[in-house]
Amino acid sequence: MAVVSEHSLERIPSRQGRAIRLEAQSVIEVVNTFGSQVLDTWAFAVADPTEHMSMEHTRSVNSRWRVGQGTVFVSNRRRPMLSLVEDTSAGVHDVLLPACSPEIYRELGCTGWHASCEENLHAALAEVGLAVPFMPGPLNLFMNVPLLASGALDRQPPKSRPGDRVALRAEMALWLVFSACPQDMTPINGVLRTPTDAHYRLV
């Protein structure tokens, strides 16, 4: 059950993405509503929308593939674009893996149409007049996937509990996007593997 009041805040439907956006300074709450939902996250200058977000450019500059409050995540050119100032989940989130596609749906077993991060990462940029003729790793907001003793990549529902939420605040003027992911063939999105809507309002 949720624990937020909804009416405070704007919905990202589950499956769905929404583009946001932000001015320098600014601060952007994102609420895991029912708690087991992952939030793939990208941002793109509003000046120049090929800096983008870059998960690989982040783990360079802060010499760490995990992230928590405190951390800031730099562009393709290696420039701060948002900073997470809070987070009251248990501070697992994911910068290595990519965005769900429709290759891995097929790769699953997917024999028709599943919506994926990848495809709603494009439609909401389309829906604000954008368009990028590729396609960033993201920052998996709660997703879990823990380093295993062998090396290996595990993927683990998601510790955040219904109502947890980080913070983050744009360094620059751009447009942030989520995609409330779609994932439903893997534990990614909890145990029950359901998407859920998330929330998020600006602070």
Second form
Protein chains: 2
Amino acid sequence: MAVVSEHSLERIPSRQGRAIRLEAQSVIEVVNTFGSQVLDTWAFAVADPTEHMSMEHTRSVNSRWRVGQGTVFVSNRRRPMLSLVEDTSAGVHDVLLPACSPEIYRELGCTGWHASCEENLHAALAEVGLAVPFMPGPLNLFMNVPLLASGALDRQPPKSRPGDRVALRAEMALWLVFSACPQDMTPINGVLRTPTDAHYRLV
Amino acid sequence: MAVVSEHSLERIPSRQGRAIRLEAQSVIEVVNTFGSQVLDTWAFAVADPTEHMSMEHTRSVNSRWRVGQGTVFVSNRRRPMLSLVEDTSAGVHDVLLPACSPEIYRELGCTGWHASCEENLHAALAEVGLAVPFMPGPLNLFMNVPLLASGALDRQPPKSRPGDRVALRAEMALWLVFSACPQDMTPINGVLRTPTDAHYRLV
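The structure above corresponds to the form predicted on its own; please provide the structure of the form predicted in complex with a further copy of the same chain.
Expanding to the full complex; the earlier chain stays at the top.
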């Protein structure tokens, strides 16, 4: 692994999305700089963006409902796309809930426009000239959604700490998209309900 | 509720899919005639088939990872689409795994063509003049996928019995699609690994 200085860190601005092109076998490290920022994450094959990272297929191929270090995320065609190769956090990530969207902010009582991970995904793809007519379920890095025995699920602040890192290896040439979740009406991005920047670097 | 004779039962042929148009507030009863047939189930809004039943959004709106009698399944726009209003079975249904697809049968060692729920969905929609450029995660009625504390998931034969019924109420005008799952290489459709017909009727 190359020695990389702090200066090579790139910013994922608070409440925004970023599309990043990764070649096969390259590794990207994503840093939860302030410790409690959820990052909705998607991947699309460069060769054909209708091939996308799929949480359903990932559960099927791995025979696991929980993901963590070592999980290989696969596409809707069951091909490896992204491996979670290192994780310094508590290892709590969500793969069950959708991206936040304009509709959920209206449900929560927001009357004007509110940034959302759904809009961030489409905007980030548009910046690199891509559009997809669907919305895959995301890998919600650092998002803490405990499943209760009753069948209910809870939404808790992240268990990650400032500087926690997750390293992801691309298993094919892909567009990776991160959205620094703009949710500020629930504690999903921490008890302060204050979305923050996050950072990444290629390693 | 109208008195409906046995003769009004319609067939979902073994290994095949059917698209059924439902008006808002109509109820359809689906019968697991032989007791251990999984039915992959999708819904699409008549007004705009890009609005589809979504398991991620259903988990979010209901704050539950497990579904059952009383669950209101919502669309990717968080609007009610389908309610599970009655269930005579053990109530075990899956909302985590994808439809079976050509790729999984190749993984399992199948060398020729094998029917799949993914192909069945697209074929059933094509029969009514529809096409969608995506593949929503299905509601897998009667599919028994226990979640283990270890983070693993298992695949077991259905807990339903011959004649068990699930009643679903349409909450908007929609196209409902059932696929009688053709999986015959694992025990997901019962220990005999023999996909069967199922039936439905409008009530």
